[in-house]
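Here you get one chain, nothing else, as structure tokens; it is the form predicted alone.
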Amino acid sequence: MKRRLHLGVRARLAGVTLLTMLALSACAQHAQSALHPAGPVSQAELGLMGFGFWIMLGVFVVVVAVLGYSLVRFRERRGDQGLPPQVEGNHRLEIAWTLIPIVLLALLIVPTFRATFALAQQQRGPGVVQVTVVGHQWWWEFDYPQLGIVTADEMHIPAGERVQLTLRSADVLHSFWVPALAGKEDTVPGQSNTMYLEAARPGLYPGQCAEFCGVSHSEMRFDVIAQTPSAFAAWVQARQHPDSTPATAQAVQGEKVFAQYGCGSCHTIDGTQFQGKVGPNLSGLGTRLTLAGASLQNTPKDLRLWVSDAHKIMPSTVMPNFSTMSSSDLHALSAYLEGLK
């Protein structure tokens, strides 16, 4: 009796734990799903996945049905002796279970090849936005060569227009993935890969590095922000003509702190003397939604946390800690950076 009670308690605890894990798994702040396509590329890929799923489900149902029928129809009965009749050498059956897989594979291969070649086509023309994507440990660089814009961890695109991506890596193997807009594509050191995507409507579409690339791989997230064409044009105008002049006395002091601590040797701020290429471009930082691969919200408090102890947020990052920076300098620096619009 006691043993049954213990087993019952364990079963209930296991059930509660499982339900809690399932509930928490739906609480991601950077939620991503390939099952809710938001563009023609992801829609085509999901359609292909769905087509394959229904074929495989049909095969599963037929196999289970035949297996169930066989278990009942040919079960051992009282008085049976020896083996039941065998089907070895039945040419009709052998031809059937050879041809059926060939037909099923053909049904899968033809649309797969068609979609693969269609989605691999280079997108060109005046209406196509060209973006060079570079994976770094552990952040994403987005370079718009036609527009003269470089930014980090947020890729702005016009909704309803195709975006051609050239994918590269600055260090190790990464994988670029925006589930709602397109499938995965690796960024390989010394090699350029290509893909394109398109957002059918404005919105924020989270992305993720999908290839283990080091200690902080899970923090290598980014956002694709699809805007109306007019809003995207305004963003381009703002990035091409940045106003990096500090607007307050505290921000002026923050610019001096930025120079004093050598931040400009790693980071670029357009329109200033700071032209470092090691870390992310900080131009327009004040308009971004998140920091450090979407690990932090872009608030002055979180920005100060990142600057003072970056390794606590993202282990093994090349960003040094500035734990010895005084509180007044830290507040001034955050005011300067948050003022970069």
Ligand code: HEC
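Between two forms, the rigid core is the largest collection of C-alphas that superpose within 1.5 Å. Treat the numbers as computed from the prediction; the structure is a model and nothing was measured. Residue numbers count along the first chain shown, from 1. Compared with the form predicted in complex with the named molecule:
With the core held fixed between these two forms, Arg75 has its Cα displaced by at least 2 Å.
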The other form holds:
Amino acid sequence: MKRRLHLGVRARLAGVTLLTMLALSACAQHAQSALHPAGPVSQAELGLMGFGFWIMLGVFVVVVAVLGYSLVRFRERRGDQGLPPQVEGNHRLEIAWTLIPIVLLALLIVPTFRATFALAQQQRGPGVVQVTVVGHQWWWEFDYPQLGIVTADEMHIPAGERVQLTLRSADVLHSFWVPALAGKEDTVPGQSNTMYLEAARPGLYPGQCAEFCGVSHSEMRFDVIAQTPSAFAAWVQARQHPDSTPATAQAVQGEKVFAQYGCGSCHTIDGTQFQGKVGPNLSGLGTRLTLAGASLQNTPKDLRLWVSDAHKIMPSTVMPNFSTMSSSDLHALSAYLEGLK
Ligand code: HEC
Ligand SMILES: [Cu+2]
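Could you output the structure for the form predicted in complex with the named molecule, given that the previous block was the form predicted alone?
The next block holds the full complex; its first chain is the one shown before.
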């Protein structure tokens, strides 16, 4: 008897915890939320989650109701002696609780299969923007093979159109996740995975690596910037015709510092002799919103902080600390890099 009561208490505690969690998660308004879908892919995925959730909530309510009823109805009463009548086996009940789960699973399987196959469709055709996403410890590279563009940290896409992604890894397992736009997809060394996504409206959709990939995993964020088709076309134009010529005397000095410290052995700047492939492509850096896996805002001050002390922001990064660089060299560098358009 006592044991049954304990079970009842536990069930009630679990119920209260679940409801509290639901209430709390309903309040949070995180931009990175799969509960606020901003495109057809995440919408379809949330629809599936919702369908499963309501079925399971129904099961939960029925089980708790039967449990509660049994606890009250069959509790030990004053004057009871010995064990109550022992009942074993009930064919009707056994058949019912075998059939009900089968029916529920059958209900779940139909939309799940339909959505899984629909969302796995490769998007092809002349109008479809293709992006190769490469996960690196600890930054994201975005290549647009049809357009001849390579960038990092932010992926620009046209709103209202399907964008086909091919996902790779340069080192270890990572997982590409933009909660508002689509579910996670792993980037696996030596393998290509594919997915597509679409943003219904222009906007900024934050994403991040969702697979532990080393000490700076939490600094491996990025933004998806969905633009109107004309703004996207303008961005493509600008990236295809980068302006990498330093415009001020300080920026000219900065370009020299960049060469002198060997930054170009790791970084590419389109339209210059710097063609390194180890780190992010820095072309058009001045137009970017964030730096270094979106762990810093793209300001001259944060850029200098990054160059002089990258390991403070991102432990173990391949990017060396240039802690002995003079302040004037650092200022020249930031003038040069922030001038890249
Ligand atoms: C040994 C290779 C290497 C060298 C040399 C190097 N970097 Fe980097 N750099 C990296 C890597 C790798 C990253 C990506 C860091 C991360 O996210 O882990 C990076 C990131 C950056 C970023 C942020 C880029 C972005 O997309 O947000 C800037 C800016 C930068 N480096 C500037 C420089 C400058 C300036 C120099 C020379 C003073 C330099 N780097 C030298 C490898 C290098
Ligand atoms: Cu990662």
